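Given next, in structure tokens, is a single chain: the form predicted on its own.
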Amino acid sequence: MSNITDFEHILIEGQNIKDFINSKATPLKELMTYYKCAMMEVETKFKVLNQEFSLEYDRNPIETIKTRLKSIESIFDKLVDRSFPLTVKSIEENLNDVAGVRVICGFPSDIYSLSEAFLKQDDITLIAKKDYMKNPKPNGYRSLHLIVEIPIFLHNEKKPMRVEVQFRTISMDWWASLEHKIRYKKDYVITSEIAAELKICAEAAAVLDNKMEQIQYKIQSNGIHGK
């Protein structure tokens, strides 16, 4: 039986991360250089939607476009975690988060049309799409997720690169980014009535949402333009 203790196990583990990283360190690093290209050109298109959009509706749909890349300790872990093999390949064949992109919008609606524009130009391809603000997760979280296929132009070669994007308003980023700092408070268990309470909010901003978006709809019905 083995004796290993936990420091142990943080040793042997950070051991392999290191492992990992030294045995494909070429590849690997031209692999994540091809995922930073691959959220490039998803900003860059979602820049352009939102100058197009501008020009139709009067205003920026977009408020914010984060990106981020999966650190490396991150990716060994989710393959460790999922039995998945410890290669470059099984990186681009088993995951399809390293890449993400997160738009803000300001409202619900906007969210739809920049993300049927989006799926709708030619080099896009929807590898999988999850609605969580017709069906919210039970903790409350809304959002739309994306997960599409978008070609990056190498010097030699065309190659076709996943992404994950994300689609909140600013209400649900904010409930978003504080559920998960208190969620994942070090040294802090969450009690099913703090739970229920954070779900309490998430609904909560839900409606502000709905009633922000009604406010739009009447100024936009009357004709109303303000500065």
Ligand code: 0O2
Second form
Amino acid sequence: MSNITDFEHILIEGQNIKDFINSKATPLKELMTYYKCAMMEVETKFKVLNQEFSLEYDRNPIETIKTRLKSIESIFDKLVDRSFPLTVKSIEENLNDVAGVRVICGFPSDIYSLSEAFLKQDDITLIAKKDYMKNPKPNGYRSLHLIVEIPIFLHNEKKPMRVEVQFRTISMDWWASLEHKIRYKKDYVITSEIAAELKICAEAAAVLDNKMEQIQYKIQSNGIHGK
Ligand code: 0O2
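Next, report the structure of the form predicted in complex with the ligand; the form predicted on its own has already been given.
Below is the whole assembly, all chains and molecules, this chain first.
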């Protein structure tokens, strides 16, 4: 069954979403393909960096790379929420997170090394940076977010596309995934008590990240001086 059928009850400015999607189908499909290509380009860059780092340091800084393309439903919800025009052009102009790449690292310092190496590449343009590691959100959320532009090469043009890159350690990712699940739990409102407990967990995860990093430094320096 097509998912579009599920959307039939949603009206956007008096227009049925199915008609809307049909009338914009080709340009929208093209744009989504371009985002997918940009996402693949970014993912490949991190795979390459991971390989290169492993040659130099004898370990892989990246644990996992996750990619996601925002669903059409979420794209429309976001445009409606923020009162942006419901056009394909508006998606490109107003949304930065249609293509998302999440890079999960072992240690906090890996995040800074990788993001610096990535941003040094001459085809990457930094649009925005939010460092929620240095300045965690009030709820305890930690991560490093970059919005970048990367060119994709089509048969007759070079097209810059925006991609959101989120860097997290395993523990930052574990906390954010569970917090996200709790926050969006149906019919559940987070009380201030639960919010405070979640924050304590985020802070405990940050302490563990730092402890693990110190252990890693010790092992590294023993490796250099020990043999
Ligand atoms: P999804 O499904 O992960 O994409 P923006 O929405 O980018 O225009 P904003 O809100 O300032 O503006 O962006 P920010 O702070 O960079 O956060 C964007 C994304 O970071 C979110 O996307 C989440 O993925 C993640 N994030 C930010 N804050 C939190 C948080 O407190 N908890 C968790 N679990 N994740 C967070 P979306 O669109 O919410 O969701």
